[in-house]
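Next up: a single chain in structure tokens, the form predicted alone.
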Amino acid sequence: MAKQRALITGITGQDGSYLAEFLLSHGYEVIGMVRRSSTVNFERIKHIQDKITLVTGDLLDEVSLIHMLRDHRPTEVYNLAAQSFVQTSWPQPVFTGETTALGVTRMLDAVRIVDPDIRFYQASSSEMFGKVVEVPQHEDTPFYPRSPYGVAKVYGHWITVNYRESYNMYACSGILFNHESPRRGLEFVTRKISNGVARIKLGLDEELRLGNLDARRDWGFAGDYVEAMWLMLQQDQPDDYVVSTNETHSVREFCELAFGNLDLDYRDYVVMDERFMRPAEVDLLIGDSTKARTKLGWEPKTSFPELVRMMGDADMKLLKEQQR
């Protein structure tokens, strides 16, 4: 049997790096798409860079995607690349739409043109639910996005459904709720907290400025969630799945645990700052991943307290190494 070959867009990101590790452990040949840019950061994949093939391509340029697929002939495509920071989507709404929405169309169309038998995974998001109309949120919950990012992800989600139904393509969307890890970017609130706590403990900072402490999210570990992506492409029929822990926790709870792990009281250090409030807030997200658990046999392995401790420990280690 020929070796499975997977193409991952966004391979240098948090999810891309964990997915690449997972696929390599399952004997895949892994191809990672990177943009031709002077600022690409390979930090998250440097430990596996000699095991993967990096190729240049851009979700803004369909011709580059067609050439990439023709040259490397993957059996599976995981489209994880996007402008993925919600806060940035307000000052950059058009760019967010070009990459996070239309970029999906360009990739789907490239797959359709080159080889419609390629199995395609689209990274959908719980941000599509936004101002939620029911709790918890499942695959049939109506979308009500509250940011340009959420709106772009809704487009990407529905265009994936459209190509599946119009061209009989094996195209799936994973509606992933918030998933974090020590590889999360520093602009995301969970990593901002884990890094901020470590800096305060080491005497590098005196306070941590955050936005809405009462926003509630369904937080899981990214390393657990990439397995669900892979499982979606191993089924007989393509379908869409919510991937979540089915629990919700507030930013305040995250702070309480993260500071508590280092024997600190978050109330002594956390300052609420209007600059970090969203123009339209998403107050509560909690997923119902029953379908993924029953049909895919997937379930999260890492608890919320374990996730918070893992991130805090990693940032303490990182900062101590930088201080040497």
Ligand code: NAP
Second form
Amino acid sequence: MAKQRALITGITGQDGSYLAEFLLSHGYEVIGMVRRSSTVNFERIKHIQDKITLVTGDLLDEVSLIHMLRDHRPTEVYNLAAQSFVQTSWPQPVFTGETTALGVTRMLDAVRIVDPDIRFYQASSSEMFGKVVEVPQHEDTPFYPRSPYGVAKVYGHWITVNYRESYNMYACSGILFNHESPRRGLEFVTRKISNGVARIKLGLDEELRLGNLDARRDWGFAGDYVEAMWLMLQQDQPDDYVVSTNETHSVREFCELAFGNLDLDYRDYVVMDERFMRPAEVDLLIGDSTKARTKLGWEPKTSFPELVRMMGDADMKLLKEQQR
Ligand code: NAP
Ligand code: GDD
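Shown: the form predicted alone; wanted: the form predicted together with this ligand:
Up next: the whole complex, starting with the chain shown before.
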């Protein structure tokens, strides 16, 4: 059988790096799309850089996507690239829409033009449920996005469904709940906490400034979630799936555990800061991933305490190495 070839947009991001590792371990040839920047930002993929092919392209430029597909002819496309930070989507709503919403159409349309048989995965989000109208949230729960990012992801989801129905393309939307790891960007709350705790323990900081401690999320491990993305593209029929742990925890609980792991009490260090509050909040997310579990045979392998521990240990190690 010919070697499977996957193209990953967003390969320099958290999920892109785990997915690339996963696909390499399954014998895939991996093509990664990277956008031009003045400084190289391959930190998350430098350990596999000699095993993958990097090509320049941008979700804002459809011509670059068409060239990339024509030149490399992947069998699967994983569209992970996005302006993914919810908070930034308020000050940059148009850019967020261009990338996170219209970018999906550009990628889908490039696939349709070059080879509509390419299997397509879209990185959709539990942020689409926003001000939830149902608990827990599953594939048929109506969307009520609460940020320009959430609105953009709703567009990305429906354009994926529409290309599937209009052109009979194998296009799937994976509605993934929050997933974290030591490779998470420092601006997201879990990594901000794991990094902040380690810095406090090492005497580098005295406090950690956070926003809403009462928000609840269904947090899993990114390394577990990329397997679900792949499984979605290996089925007989394309479909959409919720991927979640089916547990919810508050930011406060994350703090309690992360500080507690280093024998610290979060109440002595966490300071509420209005700057990190959002104009409209998503208060509660908790998924129901029964469909992914039954149809894909997927399930998360990492528990919440294991995730908090993994991230805390990794940040402590990293900071100690930097101090040497
Ligand atoms: P991430 O770490 O922020 O990575 C985003 C990636 O997108 C980066 O590689 C970034 O490139 C790239 N990118 C941004 N704009 C681009 C553009 N115009 N053209 C090409 N590439 C561009 O995000 P992540 O956590 O890995 O998430 C991956 C995807 O899943 C995103 O679409 C996100 O919205 C979605 N999602 C994430 C979660 C989660 O909890 N992590 C949950 C649901 C859905 P640079 O490195 O050059 O910035
Ligand atoms: N980032 C951040 N920083 N969030 C904070 C802070 C803080 O200082 N303090 C409290 N929070 C709260 C936010 O208000 C939010 O309710 C929650 O922590 C999680 O915030 P993030 O970690 O920034 O993630 P997110 O849930 O908004 O979005 C992530 O998950 C989505 C899936 O539901 C991102 O990865 C999105 O790309 C993804 O789609």
